[in-house]
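Form predicted alone, single chain, as structure tokens, below.
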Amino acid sequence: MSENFDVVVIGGGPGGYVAAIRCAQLGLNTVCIDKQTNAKGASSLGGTCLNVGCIPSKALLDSSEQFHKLNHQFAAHGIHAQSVSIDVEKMQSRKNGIVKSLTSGIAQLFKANKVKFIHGTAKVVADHTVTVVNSDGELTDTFTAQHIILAPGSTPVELKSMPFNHNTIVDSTGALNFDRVPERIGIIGAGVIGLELGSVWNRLGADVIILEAMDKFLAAADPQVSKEAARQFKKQGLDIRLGAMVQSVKEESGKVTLTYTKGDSEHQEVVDRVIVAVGRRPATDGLLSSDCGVITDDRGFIEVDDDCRTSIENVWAVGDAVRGPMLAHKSSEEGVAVAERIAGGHGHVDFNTVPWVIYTAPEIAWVGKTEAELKEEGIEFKSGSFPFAATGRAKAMEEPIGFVKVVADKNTDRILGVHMVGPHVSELISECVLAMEFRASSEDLARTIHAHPTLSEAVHEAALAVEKRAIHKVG
């Protein structure tokens, strides 16, 4: 069958479906095609974030940090529970089932807004041409369009040295599947995801090892919130080993061997099963005929200018598949600033606030530069921190651990960055990516009145420090 569309999207992500979404809003005439497949074999929107990525390790994260508070921290409130189990098939069942109700609302989404969906492998062929193959190979549709996203996504990267065999070697998909707590665990990176699934892992029992080649924790985030959430994580009883390169894996009786190097010297560890979090790389192999005209890297990523504008006039790419961080959220900005370029209006995406966010206990946040980035661009700052620990609401709560840092430019006082590690400041970013949105300074921010008791507080807080007069905070 060949149609003719306004708008043809490739890819269900975050990126491809909010983009799909918003160019029928503006009145254009949308097809979204998609690939993914759930357990069963039937088609599933989301991408990876809904299906196999942020949603179901969220779901994990949540009902491990549940089970790890009643065995350790519920004391302190006097609440006692003894023989504490985990029905590790319970809990899987509800993430899949958080995930199923997630992916089909986008389905639902999608009839409600007129977008048409097509489930199958598209690739981009000559004169903004998309042909989509069936599971069994088979050529079942073909369309035009005036205009062309591109939003395939991306997929865990796979070490030569390590191949997955989905049992005892898993990327990160796999790790989200075990149907029980292996023993001992270990993690190649120490990453967003590495951290996250070794989290989840460490909490319900297992002895967790990442292995993490480069000798600096969180070499991306504040050096000051890496060193707090290392030291919070070794308490947890992660193992986490800095400059450990991965030399071989050796498969025997069901266990693996790891073989790595650290400094001069070669070590060994016995694993029952490896997850490997590496990263992950676009998902464009196949995507594109090499008479299409679009432009990628060495590395599969595929070139765009600043707008998401392809080598090609009219088509587009968002998401991970692009230049910038792999994030859900940073995909589906670029998504909607797409479709309304293409309807004639202005998208805007500002890469300087876009929030990082990693769902370990405590959590950990951040947007804008870093004191380390401002000082090699030369730009001079003051900044001012606060600890959770001299907050009300922490102390109730039982996790008086972390604080807020808010960084300011020395002359303006415009905020550059903030940088966080407590409780819940995954909710906590978003006031500071709006001040940073709005240009607001840390006086600004000092000057709005927060809730009493709430873990904001310790925002406000920080902003008064910037300019040495904290309330609640001792020198």
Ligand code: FAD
Given for the second form:
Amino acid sequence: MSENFDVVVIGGGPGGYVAAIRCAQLGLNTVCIDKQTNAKGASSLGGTCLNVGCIPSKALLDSSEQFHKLNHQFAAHGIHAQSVSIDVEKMQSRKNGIVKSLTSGIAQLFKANKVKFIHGTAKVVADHTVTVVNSDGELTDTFTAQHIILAPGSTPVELKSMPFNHNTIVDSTGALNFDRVPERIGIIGAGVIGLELGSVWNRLGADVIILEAMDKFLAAADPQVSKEAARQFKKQGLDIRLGAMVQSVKEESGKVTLTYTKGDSEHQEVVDRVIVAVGRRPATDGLLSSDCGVITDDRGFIEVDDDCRTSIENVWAVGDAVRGPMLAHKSSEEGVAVAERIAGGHGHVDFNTVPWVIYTAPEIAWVGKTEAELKEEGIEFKSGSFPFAATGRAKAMEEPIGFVKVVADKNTDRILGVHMVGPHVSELISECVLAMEFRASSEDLARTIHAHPTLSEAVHEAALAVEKRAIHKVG
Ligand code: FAD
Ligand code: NAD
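Return one more block: the form predicted together with the ligand, after the form predicted alone shown previously.
Starting with the chain above, the whole complex follows.
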């Protein structure tokens, strides 16, 4: 016998669990099904983000940054420490503790909001019906629902030429769990994961070589931001090789030989670990029965309209498994918007104001369009930038690196994009997202009082610089 719900949510990541909680808050009888397990085989809500993504990577980034600062930056403050060492086991158990507390927090939120949780693998079959099987493949539940929200997320792309062996050739999950610092790491892909996890292990003492197929570094970012970031990463010892195409991989006695071409020449590197970080793909294999009617594209993404409606009425899809950036906050916003729509409200996600953050040191953050994109679209713009080196706070912190750039429409002065590289820009970007959300002009930002001394003064001065009236900048 099947149990009926107002809403069945498949996936307990930032898209699914947030959608389920919002549905329940809106009075809808909701069940969420998620298959993720922890190392002990128990259910672990929160999806990629909490289990093997945003949270564990930020925990390791923080630990490794403290270690790096102690080794390389504290001396400038007159602080000296002898025999500094890293206890990888302790670092990993701190990270695992954070993951455990946050994932079990979602289970508590479900209880508090009366969301029913089922641990298992779900499949959408015909007639708004969802079946669930356990890890042995046995059918445990059948649900019918007025609405189904699909939030299955994504998994790492595996390259045919170097399949994961989860030992010497790993994906991001493997790279979050090394039990010691490898001597030499080869990373395939200089994208977000390659740079963040490359930074972690480089700061802890590994030699890190990143092989990137494209000729451009961080092509999606503002070119000046990418240039400054590349300069800083090089100083830190990250060896990023652009236009590098891996041709073959050979494993022998625990070492991996990577053969790659760069232009016309062939090169080899012998490393202890390879991290493959060449993107993620939608986790839709086995999710949809052939007669359920939900359409996916040739890469497996679930096809949706602007409002996350699939090809079948009252079946919705959100997050990494649909078009748009693969970001936790984008997934969650879509989840909330769909819940509101189901309850008869007006859900809304503004794709023009989705912030991007890369949590390296310096951090990189942006929102809106780059100058290159605006040029391509024929939109006239003006821009102003301001270096952190000219702010008292960044100097006091011993981190006078990077800058903020504000880009505004030449005629209306409306802010069209903000691009940053520097200390704590992951936090500074929110002010700019809000400004864009409120359709602010660069003058609005320039007229806003920013506390002194703060890093946010760089945002203020960059806005002033749009009209060439920055106070603390020469020229
Ligand atoms: P997911 O989080 O992938 O959740 C989907 C859930 O559905 C999973 O638990 C999965 O097991 C479950 N599921 C799938 N199929 C089924 C099924 N058939 N039945 C039952 N359950 C199913 N994004 C950021 O915004 N900021 C960051 O700092 C950041 N850092 C990252 C670092 C790393 C190393 C990685 C890998 C990713 C990072 N991301 C980050 C991306 C972020 O994790 C994803 O964008 C986000 O988790 C997507 O949310 P989602 O709910 O769409 O999918
Ligand atoms: P990515 O798309 O950011 O980067 C992949 C990189 O690999 C690209 O630069 C690409 O040109 C390169 N590449 C592809 N094939 C290659 C090959 N055969 N050889 C060499 N290089 C190759 O993907 P990712 O770093 O795997 O991250 C996946 C997703 O996870 C991202 O899209 C991002 O949305 C999300 N994520 C976000 C954050 C964050 O918000 N801070 C952190 C980690 C991950």
